[in-house]
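The form predicted alone is given below as one chain in structure tokens.
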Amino acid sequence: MSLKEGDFVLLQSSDGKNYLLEIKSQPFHTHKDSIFLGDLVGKNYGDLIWGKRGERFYLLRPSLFDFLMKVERATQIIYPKDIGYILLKLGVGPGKIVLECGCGSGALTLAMAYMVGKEGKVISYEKELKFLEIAKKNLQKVGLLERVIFKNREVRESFDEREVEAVFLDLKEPWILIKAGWEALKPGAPLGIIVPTTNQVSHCLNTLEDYPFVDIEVVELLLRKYKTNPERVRPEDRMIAHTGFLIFAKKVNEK
């Protein structure tokens, strides 16, 4: 299906840069050339185009990756290593009805939006409006933002919902809305929570042992690049390390 004005590309410039760029009657500019959007129009995912000083550029489908990296931020994201274990782990899925506080910019809401599909739904509380407002602006972009419900208030106590199919909970300290989290949740259906230090970690563990939950599990997760060169594949000097802490837990009836 050929281009249109209001899809998105992944510009992929000679030098191997990628840019996320909605196709509109605009310039844009690299620092080695430039192209006009609107020239996009009719074109195709895969083709090869040129700037106005000659250099090539390749037009690709943006993923689901790529719209994460790109979205606008006001907060530091859940990077996709974490998302996609958490939503493997939360068992996000088509049709599910999951829940999350502190919506940040919205990357995981972005991710959870996505995979519960038409049929399913994200409840999403953050205290903090200038946050929700960026995490819809990019849920919008997609196309996603219907599949989430908005909540602009702090929760002290509980939620408002019952027999949810998963809750996530990233705030400074999540370990106040555990009992919250087990009261929202269906029998045996998973409680996932990222911190940032090992302090915070300690707090979670004690308040869990308090609630019905069991198989509980804290994991790091670290990523590392290697150069594309066959002739000397080594790692990247690079690395994304530590981002966060995972906690999950599935809520039972009684110890």
Second form
There are 4 protein chains.
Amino acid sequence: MSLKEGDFVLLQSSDGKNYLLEIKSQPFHTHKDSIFLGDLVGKNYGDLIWGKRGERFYLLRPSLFDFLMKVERATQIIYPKDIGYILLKLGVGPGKIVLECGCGSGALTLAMAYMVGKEGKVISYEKELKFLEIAKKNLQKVGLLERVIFKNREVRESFDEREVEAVFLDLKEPWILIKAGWEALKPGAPLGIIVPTTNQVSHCLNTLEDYPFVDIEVVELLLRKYKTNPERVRPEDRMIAHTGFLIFAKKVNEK
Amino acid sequence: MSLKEGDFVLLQSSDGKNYLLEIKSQPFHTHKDSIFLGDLVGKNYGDLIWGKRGERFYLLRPSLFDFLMKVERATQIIYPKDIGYILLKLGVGPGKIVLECGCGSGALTLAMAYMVGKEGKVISYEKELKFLEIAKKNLQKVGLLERVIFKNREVRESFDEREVEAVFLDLKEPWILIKAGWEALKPGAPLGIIVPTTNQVSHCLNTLEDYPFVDIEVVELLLRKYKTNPERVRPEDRMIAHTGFLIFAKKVNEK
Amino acid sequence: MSLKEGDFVLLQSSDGKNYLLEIKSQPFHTHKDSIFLGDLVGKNYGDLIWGKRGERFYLLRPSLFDFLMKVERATQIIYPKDIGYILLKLGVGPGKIVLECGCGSGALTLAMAYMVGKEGKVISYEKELKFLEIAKKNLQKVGLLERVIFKNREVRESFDEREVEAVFLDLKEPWILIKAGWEALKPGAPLGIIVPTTNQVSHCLNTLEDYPFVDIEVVELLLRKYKTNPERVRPEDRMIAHTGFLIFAKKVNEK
Amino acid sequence: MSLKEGDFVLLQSSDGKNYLLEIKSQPFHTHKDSIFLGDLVGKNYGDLIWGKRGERFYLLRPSLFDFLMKVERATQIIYPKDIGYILLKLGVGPGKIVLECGCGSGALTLAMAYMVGKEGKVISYEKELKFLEIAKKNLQKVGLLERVIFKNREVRESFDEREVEAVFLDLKEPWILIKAGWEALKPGAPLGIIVPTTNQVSHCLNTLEDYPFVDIEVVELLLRKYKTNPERVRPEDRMIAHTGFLIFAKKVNEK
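Okay, that's the form predicted alone, but what's the structure of the form predicted together with a further copy of the same chain?
Once more the chain from above appears, this time first in line as the rest of the complex follows.
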């Protein structure tokens, strides 16, 4: 069970910084110290190792969270606080067939691919080839690429799929695809949307009223981190105050 | 694909209230109207049906979120906003073996059982038989009971398991089991804890310092709902301001 | 310095409920007990007294906060969390002449009247006579009525005043009066607006762009209460999630 | 009414940055441009002026808020969101005599001095001479120094004053002075405390239980700023997540 070439480790330095690394025959440098990644072969997760200049490093097992936070980014990613909630609202789990439009850097794509398992499938539309390539790379890296069908296309009218178990829209004008989302969904199944502005929320809500959708929910999630000194428990000074508004609705057959 | 006896529907009434129901030969009453559940056989998800007194109802497909919100409750449940984040931090997905202590009403248990799939397993310790029975019932209802190994026991020293991929503690004095959690975990794997008070956060952080854990994070998640009138987009007047603080850490082999 | 007829006391019962009362010859009943208010003459602030059925009550000195929370309400009031910030942004203090349009129940009016002192003045426009009467009553009660000039009129074009030191708008379509606000203000002085919806925020921002205003700020304030048990410090379960968005800007002479 | 030497202006540059400046015969430089402050004599608040290199600047009238945000800082200051609420809870207004211990850089001191007017008084204890000097300078600058009695002393047992209308504590171990605060206050009058950590909140609550205080409240205030583009209304990406917890209580004569 010891580490081998190609394994991923989350390297944590003594100042609490994390680096997601693949083990291969090359060096890795932090601002303080360096290690040779090839030397990690034969080590174990959880081990303490020492840098060339005496810095302490831990070899942690990357969790889904770590993979999400460390995807290569070409766009603003959807954050774990939002992804976790989206997965539950959309019921993304083993064996599900789900569709997203606008994969961006692929953080949500990755989380969905992880959760649908080998029997499930994620269909991911993205009009920008450069984003799609980065998303593919991020999925490839964690071995989940085969669970995703990427389609490099701008959808205006309709998705190819029918009877999918969930649809998620992450694009500038998601209202344009609310009808397409309705057509692709199984009856009674959930649609999800993320948008950064309240003007877009308003526009989406307006369009949702025009189609057979019910059970509409608009939420935002705030994540507040705390300092970890047991004698001085308090929130951190600053936080990310906004990522996006999440909109959910369920398809019905008529209205 | 039409509905049959034993299927679950999320019945939504015209005032937006949701009811999670199993289709069987019996009536169901809201404060306004009633339907005979047996009549739903042959209907489809997404259908609009009419109550005996003319009320409109939609037959929605319950998502994981709906099952979580509608578990039978004997205790305060862990909310979806927290569950989603916990699943990502603990990497709970298809094929994983995870352990929790303190299942309460089983909301998190259910979410974990859903995500680990057929190849995964959830081990769940609970000292109170009555909670364990309710959790079992909640799992049974959604057909996920076989993915969970329930243990009705108060753990003081040690869990039976070793090399599990994640441990979650939801009990009054979780610090008592931090050592047991460390022993049960795979090296480099994550531990999660939920506690309602800052005094408990402080106590947990203190104990975590005594064992080989790193990458410690304390967070809280706030879910803010918005009204869905497109002409009057605004947060709802009131919100749940607090459920619990989440603490995460990763096991290392030495400190 | 002992209490006399006409004084106000904040009566606190043992369950933490507060009642703002004027001392006069009449009884007062809570759901648990009763006292005769006339008996408070000769008592002192801070005293513990006993109800007829043995309930403990404290005689507290009402602060501005208490007067604000206990105004008679005909409308949604502006809350102290917002009022405090508004006073600072508008610089409402001793000797200032400030104008508001839409006094509602008069909570902000009261706070402004309190702060401007004997030398200052609050001009308050309100089109609804019934609200104006309630606001007057609330101001009268605390002896601050003479600091306010109430005007029962719907303003469409222009305020009567010029060179006021701050203007605050609390009405459904505040954008209609942004021009009138500009005309009434001293150069460089602040305008404040409160609105509940983001659509209104958007509308106000649009109109502010059309007039010589700069230093525009849009904020919301969230007040989170904590339980007061020292062994179990934690936020309360529920909170008021939304009262309104506050918009501020400063008048300039040209743009 | 035109500007003269010694007046304060809030200079706003075209990128929205604000500078609080006193008019005197000297130059002022931003990173983009410069103006000669002496040239502002004879201008008016609200005027648009041009820098030497063609940059646009507005001459705004500084409000209390601006003076607070621009105090010279030697310590973490108390923020306006907290100050506004503190003033209301403590009833700080014209004619009041209030006491604070720990003036820091004097932001709250300044706000209190502004609000108590010419008839009121602020007594301010500060053990660190360097902080007291900075606070004095900040008060001097806005012409409010004469309303404050500064005392450069570490209080351990007792304040000199009795029958003050409010007491505010801003120091590391405020519990040490809860008894002193009780002695200094008028019966029924409010005590306020600010502390950054929950451990300190717990300690304060514990001590408050030992003295005759009731009506205890612990709160925190969160200020969320929004972007001001009317087509894209949304919270700013980041916010200050924590400044301090505010604790309030009222003195009673016995418990």
